[in-house]
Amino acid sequence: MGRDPNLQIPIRPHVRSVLRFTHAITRRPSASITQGLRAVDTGAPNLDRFLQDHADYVTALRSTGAVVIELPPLDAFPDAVFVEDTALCLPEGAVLMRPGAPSRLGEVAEMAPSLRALYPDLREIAAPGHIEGGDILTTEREILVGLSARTDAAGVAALTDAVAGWGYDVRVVETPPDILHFKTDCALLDGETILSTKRLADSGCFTGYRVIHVADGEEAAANAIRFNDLVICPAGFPKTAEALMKAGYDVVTVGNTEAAKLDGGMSCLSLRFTPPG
């Protein structure tokens, strides 16, 4: 039987900046990057290599004919090239996160006049919670946030509280041990499918999902980014990408070797979003 063309189906307005988005924000990384905190230590970053690497993220960003706002490095702040972790940026308006790390606690401020130029509505998360935006993954059906060591329980209370006039469902997860944030396992590849690694896959938290697995051995690829008609994923996982070219996606490769001393990827180098009006 055919649809009624009559018929009017309501769409949440967040349904449609899954995978649209006309604007993102990045950050340039500043010559303090050498200090930027990390999980293990394997050397300091190259800041040449990493300029580098960034613009060719911007460039990509650009390329689906996205406005890409390139905020100037800040010195007094090492990590704050990975912007994502200050705001979760939505149709209706932002919210500024309060990271679980102290020495990132600035980074907010820094990013908020920013977001108030674009966002008639734009609301905090306020002590005593802690929550980062590499914890937060928006679906077309729900906002998944996982708990890590910079994301509590408190946080993840207070960002419902503020998304929760918006009309966004919020579904608590646990990110696995020694995983810095939940999205770096895993990534929305459309409104139904989710790029994950298996061990976070394992944990259940994608039922009803389709998943794609990125190959043994390249669980870094797990951090890419649905941007508009792309797929921006780190350079250096061939399998994985030969696995999502073959599914349909068209996938564009970044370097991102700096990136990843500091447990950085595509998804934390950007703000993603459509601005209301």
The other form holds:
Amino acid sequence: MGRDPNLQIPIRPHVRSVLRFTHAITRRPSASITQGLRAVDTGAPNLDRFLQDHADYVTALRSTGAVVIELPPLDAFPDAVFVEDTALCLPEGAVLMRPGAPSRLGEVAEMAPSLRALYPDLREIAAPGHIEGGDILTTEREILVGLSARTDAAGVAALTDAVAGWGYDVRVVETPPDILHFKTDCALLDGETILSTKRLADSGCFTGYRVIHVADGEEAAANAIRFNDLVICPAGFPKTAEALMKAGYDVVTVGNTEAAKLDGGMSCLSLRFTPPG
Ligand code: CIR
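What does the same protein look like in the form predicted in complex with ligand CIR, given that the last one was the form predicted on its own?
Every component of the complex follows; first up is the chain already shown.
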């Protein structure tokens, strides 16, 4: 196991895998997206615009050389475009989630065949726990799980059991009140750097990491993703994009107005992984 002398925290051998991915899975938005869950109703998303933004997002993922598997729309599940919440994909294996939103539970069975084809070791979250992928941030050192309205202690315990033997520490943290998911407010930028809102970082959950704060008033910019050489950010947050570029990241922005009406951002729209073997 390597060790970073500054941070005094062990670095695991799968250090590169949290930043480099050969694959992503997305699902095109369906016409039923207008019925998607939302904390505050700011109007129904426009399907055409959502489709265009989604296509741009897939193009950005593909531009890094990754294989992007685009799944078809699912009318029966209005939030199915937010595939991140259905699984946690690690180099060692994958775990199917158990969403806390009842209307989203059925999305997991729709995702399972695609993952089963790539992961010999596909595990599940045991009932009665609930956990959604948006509450999980995997770094080189650990898996952070934010408790939220969608993710409960039983879900975290079930995840801890599911990943047993894969060499990760699972750490429970809090999602800020009234925030949908832990990763609504943060993103991994590299092996030791996290992009975060101040309200989340102030909880102290990132002690030992370098933190870049999103600009005040640009909190929604925190739901970004590091995908291979790119940091993909929602468009419309110029101060944060500039800070990231100044810090040396290769930033690409993608329109997110329609997903944002359903509390979604860049991380929610894909599963990102390198399958074993
Ligand atoms: C929901 O409320 O479940 C969806 N409207 C948004 C899910 C966003 N997913 C994510 O942050 N990982």
